[in-house]
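Listed next as structure tokens is one chain, alone, in the form predicted on its own.
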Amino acid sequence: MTHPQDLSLRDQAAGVASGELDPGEVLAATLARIEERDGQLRSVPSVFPEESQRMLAEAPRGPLHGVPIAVKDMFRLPWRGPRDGTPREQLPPGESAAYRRLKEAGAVVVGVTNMHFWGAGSTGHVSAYGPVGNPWDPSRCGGGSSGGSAAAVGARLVAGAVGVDGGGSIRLPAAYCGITGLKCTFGVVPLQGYTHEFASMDAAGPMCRDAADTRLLGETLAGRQLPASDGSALRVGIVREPFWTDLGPEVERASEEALENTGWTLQEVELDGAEHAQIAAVARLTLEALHTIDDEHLADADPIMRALVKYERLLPAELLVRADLIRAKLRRALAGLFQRCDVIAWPTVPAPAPPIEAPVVELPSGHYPADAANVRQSGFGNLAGIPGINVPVGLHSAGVPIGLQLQAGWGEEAVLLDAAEHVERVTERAYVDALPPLAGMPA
């Protein structure tokens, strides 16, 4: 008999609203595959089966009835306050924006998710609950900092997670784990309830095994539909400096091949000011979120993670107005960019996710750490609110997927799932479909 976890977000919402799914035996057979296969990953470090239960009992007919969905630690829960990947609640429990349109699709939370201290991290290696494994290969890197929504996708221990991206949190990880992550444009999902709600970078999203689930998941988030469209004929931009310089080359070709291969219009463009970017987003990233910060919560960090807020309480303000600069800049030239191109496209990640021990990669110029060379190929995309997605396209001699990174004008979401659809037709879902080590044992 299938697992119903071994099932597509579409078909489980689609067997129980025909009845063959019953949805009490779908959340216990959820809550037991967690705890049959999470040891390794520590991806979903809280669940709930009372609140569960009591959320099916009262759930709607909604697009999502009855189907567990896992949330990331940073929103709100009725009986939970979000962590943020420490030890104590950021805030109190309550009801925020992404659980409430959960709740009225019909869905069932059922756990938050694993994701790096503060969500100050690119690896998922940090976290009061443990390192975030890999579903490929648990000793390396999950990612982050939704890396527990990404490993638990990716591992079929959901079919569908909510994450958050301030510079990269979900396409990162999707990236890491082999699993479909859209960004939404910045305010399309309410951030009401979460705990950087303060924060101009930060950008809700569904987490999915295709982009099919990610639609439907999307949808739900975004309040809106994302109406599906042929996706075979777009023209995409690529951005060669400073997005393919310095890759691995595994990471290039294989990013390389799945774009000749779509049948694309393709196009060698420049961004004016892209190659200040990732300066400019680490700054945005770090300075605005100080004030929630106090000496309290400073004690919980690791010693260099308190060393950095100390050294970050030193810098001027001047360097916000700086990166301020720069977002404005990278806005009008994508404004004119995306009346001559549909889609923008590069490698997601430079490298494969790194060992756990040793969060570093390497690329043709030297060994860095995998936050620097991440954050350069994500940060753009938050600097300028566009929507972005990764889509699985190949797999790393090292046993881990690679990543292939879309982004779309403002508000485009639907054009990304139809590019991303495209992408998985062409290369006949050899890698949406592909089982991790950790998916495929026994049931």
Contents of the next structure:
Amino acid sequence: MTHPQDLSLRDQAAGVASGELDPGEVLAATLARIEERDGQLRSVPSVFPEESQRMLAEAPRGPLHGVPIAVKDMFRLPWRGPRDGTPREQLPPGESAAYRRLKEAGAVVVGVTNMHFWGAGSTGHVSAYGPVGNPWDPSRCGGGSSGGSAAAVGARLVAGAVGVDGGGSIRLPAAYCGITGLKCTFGVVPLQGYTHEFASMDAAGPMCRDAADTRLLGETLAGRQLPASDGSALRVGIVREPFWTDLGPEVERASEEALENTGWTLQEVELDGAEHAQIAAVARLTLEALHTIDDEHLADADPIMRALVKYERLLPAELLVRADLIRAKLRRALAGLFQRCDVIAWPTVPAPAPPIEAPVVELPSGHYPADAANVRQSGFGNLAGIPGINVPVGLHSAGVPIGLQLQAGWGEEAVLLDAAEHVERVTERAYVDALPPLAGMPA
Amino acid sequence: MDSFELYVRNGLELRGIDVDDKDIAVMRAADAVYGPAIRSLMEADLGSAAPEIPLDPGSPPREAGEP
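Now that the form predicted on its own has been shown, please provide the structure of the form predicted in complex with the partner chain.
Every component of the complex follows; first up is the chain already shown.
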């Protein structure tokens, strides 16, 4: 008999709704699978057997009735305050908006997912709960900051997880782990009860195996329908500078091939100010969080993070003003661009998941910390506030996935899901259905 | 002591924040990665760039005069 976590999210939901699946058995099997498989990944540091049973007993007959979901450890739950990858609660227990939407849909929160310390990294290798491993190769990074959510979905521990993306933190780990991750438009998923509620860059979203599951969980989180349409005739903008430069050759090739095979109308476009997007995003991300870091927080951090906070405290105030001017410039340029294009496309990460022991990536121009290379591809979307999605499009010779990033105009999540489904069709679902070695283990 | 270390030590001392040699080494590495982009943005001609007020990251920018 098929393990329920080898079913898609939508098949789990349909099975429970039709009575073919017993939701109590689904929950028990999910908890058992996390126990069996998560040792090398450290993706779900806490599970909630009692609380999830209680949620199930009280669950309404919503679209996710009886379906287990994991939640990034940044949201208040009634029985647990979020920890943000640190050893201690950052907020008291309570009902976050994301939790409430899951509860109202009938979902069951089965556990919280591991994440990069403070959400301040794209590798997931720094966390009070151990480094997040990659289901394709547990010695490599699962990504960050929503790395636990990506790894748990990739390893078939759960079919759906909630992530948050402040500088790429849904899309980047989704690319590393070969799953579909949707960063929604800023504000579409309310961030009440979230540890970084103050942030102007952060947007929550669904992380699932494929676009159809992402649509289902996304509708719950967004609180509105994301209707499906034909994504085969899109106009796609290719912004070469800087997003298609200095890429790992296999990443570039797989991304190019995926786009060429879609039959979409591809057009080269330029975005004024894009050359400063990376540093503008880094400045916004770091400086708007600095006021929350006190001595107690610093004591929890490792020496490298403590030193980086000191560096950030010396950045000139003018840098933030300039970053915001770049943000305004990019947003205006994008508003014009989306009159001519439905989506824009470039590789989600420039190089695949690096080893946990040395989270450095090799690019044609040299070796770089993965964070610096990754945020160049992703921070742009957070500055702009637009939605973005990672779509798996290849497998690197290092044995880990390659992802293509698609971004659309404000509020156009459904277009991205249509586009992702079209990519899945033209790749014959080769990459969304690919099983990482860890998920190929007998149950 | 070069100008970077002088800036870091004096700046943090003014704020009452301790700094040691290991901190300096990490900050120097960070500056090697991000410093050129920071300086490029600090030197960019943004005289014609208008701020977006108010900023709503969840919506397209409003045109001037638009409510």
